[in-house]
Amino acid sequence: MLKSAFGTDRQGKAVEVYTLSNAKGTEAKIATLGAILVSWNFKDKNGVVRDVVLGYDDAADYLKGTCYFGATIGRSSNRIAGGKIVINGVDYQLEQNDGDNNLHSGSNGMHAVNWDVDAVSENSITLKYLSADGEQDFPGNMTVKLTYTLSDDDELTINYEAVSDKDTVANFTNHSYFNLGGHDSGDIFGQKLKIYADAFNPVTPTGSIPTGELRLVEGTPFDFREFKEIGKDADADYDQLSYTGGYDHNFVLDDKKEVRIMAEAICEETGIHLYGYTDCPGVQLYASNFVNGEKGKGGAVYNIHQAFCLESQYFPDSINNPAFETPLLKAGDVYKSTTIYKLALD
């Protein structure tokens, strides 16, 4: 297992990057800061190594950045309306870091803290973090373990496990930005996407909070049930696209409580095919609508629509919506979830 320095966190503690590798030469680099997927290097159909995730060169840039490149999001991914939750009759006011709402648990979420290394092998790393009672304004002392494993079949498996001594929210995701042409190859509108969902969550005109409706994708720009270019309908005259500046919505997966396919993407130029699997009820498609002039790895500059995210999750604001499956974790219960991203060549 290769380990390298990556700068320091906000408290001056050393941040390190661990490189997972397999027999094919595929490499995934994981930072202790934010349990971030820093890079994922894969050979394309011509034998050229492509780094297929956006990111930065060091910890300092990740701490300054606001895009959540590659980050582990917790305790709660996506948005919570008004930053308010009620658990067992007690009101909790979270940081309002996205207009009036809480986004990705606030500015000091788990994406911004340095995790401890719990175990390592050549192709796997387990990181651990204790989130104290009241941290990010959530109740309960929560211990989280996160394991990345890179298989010889080029599957990157992310296993989450958490337990708390008080009832709290547990809704973790990985916020990697994928570009199958390579992180520095320009926009992804020509890449093709398929999402295994018949419905999505429409959101409010401001704030991007789900209205509670489950709208069928048929006849809308959100129909990705068959492969189509991401940019094909991205500029369509449709209310939901205008509210969010493009795709930034949760898609409703089937209600199976098991790991199953959620999405696929293809870049014909490189031949790289991405498969995504999860046991979560939803997946957020985000087409990097608000990335603009972001200075990234190796001198790259990232702009709008230069990547897509497939964030497995409970539905946004589900802690406040009884019609949605709840992300409430009861005290002493163990939260477990698995998401898998797999790379292959067509």
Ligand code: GLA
Second form
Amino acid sequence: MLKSAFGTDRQGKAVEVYTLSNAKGTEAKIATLGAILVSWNFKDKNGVVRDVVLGYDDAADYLKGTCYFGATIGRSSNRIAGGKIVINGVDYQLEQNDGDNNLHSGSNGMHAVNWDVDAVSENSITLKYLSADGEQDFPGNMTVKLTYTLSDDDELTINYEAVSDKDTVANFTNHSYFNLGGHDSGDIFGQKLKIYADAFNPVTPTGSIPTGELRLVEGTPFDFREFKEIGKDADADYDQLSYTGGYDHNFVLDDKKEVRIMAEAICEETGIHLYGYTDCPGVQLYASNFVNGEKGKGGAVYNIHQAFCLESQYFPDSINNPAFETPLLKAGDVYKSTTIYKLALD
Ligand code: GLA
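Starting from the form predicted alone, produce the coordinates for the form predicted in complex with alpha-D-galactopyranose.
Below: every chain and molecule of the assembly, starting with the one above.
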């Protein structure tokens, strides 16, 4: 297992990057900071190695950045209305870092902390983080373990496990920005996407909080049930796209509680095919609407619509919406979740 220096965290402690590799020569680099997927190198149909995720060259840039490139988001991914939650009758006010709302657990979320290395092998790493009672304003001491495993089949499996000593929120995701043409190849609107969802969550005109409605995708720009170019309907005159400046919505997966397919994407130029699987109830499609002039890896500059995210999760603000499956983790219970991204040339 290759290990290299990657700068320091906010406390000045060393951040390291570990390289997972498989028999085919595919490599995925994972930083201890934020348990971030820094790069994923895969040989395309022409034999050219492409790094299919956006990112930065060192820890300092990740700590400065506001895009959450490749990061592990926790305890709570996506938005919580007003940053307010009530657990067992007690009100908690979380950081309001996105207008009035809490986004991705606030500025001190698990994307911004340095995780401990629990175990490593050639193709897998387990990172561990102990989040203290009151950290990010959430109740409960929470221990989180996260394992990335790269199989010889080019599957990158992310296993999350968390336990808390008080009832709290557990809703983890990975915020990788995919560009199947390569991280520095520009616009993704020509790449094709398929999402295994019949419905999505419309959001409020401001603040992007789900209204509670589950709207069928049929007849809307959100219909990705068959492969469609991401850009095809992205600029359609449709209220939900104008509220959010493009695709930035949760899609409703079927109600199976097991790992099943959530989405696929294809880039014809490179032949790279991404498959996504999860046991989560939803997946957020985010088309990098807010990325603007970000200086990324190896001198690349990333702009709007140069990547897409498929963030598996509980529905946004589900902690406040009794109609949605709850991300509430009971004290002593074990939160477990699995998301798999797979690359292929088929
Ligand atoms: C998520 C959100 C977006 C945006 C990005 C990060 O995908 O839904 O609105 O905040 O994270 O920039």
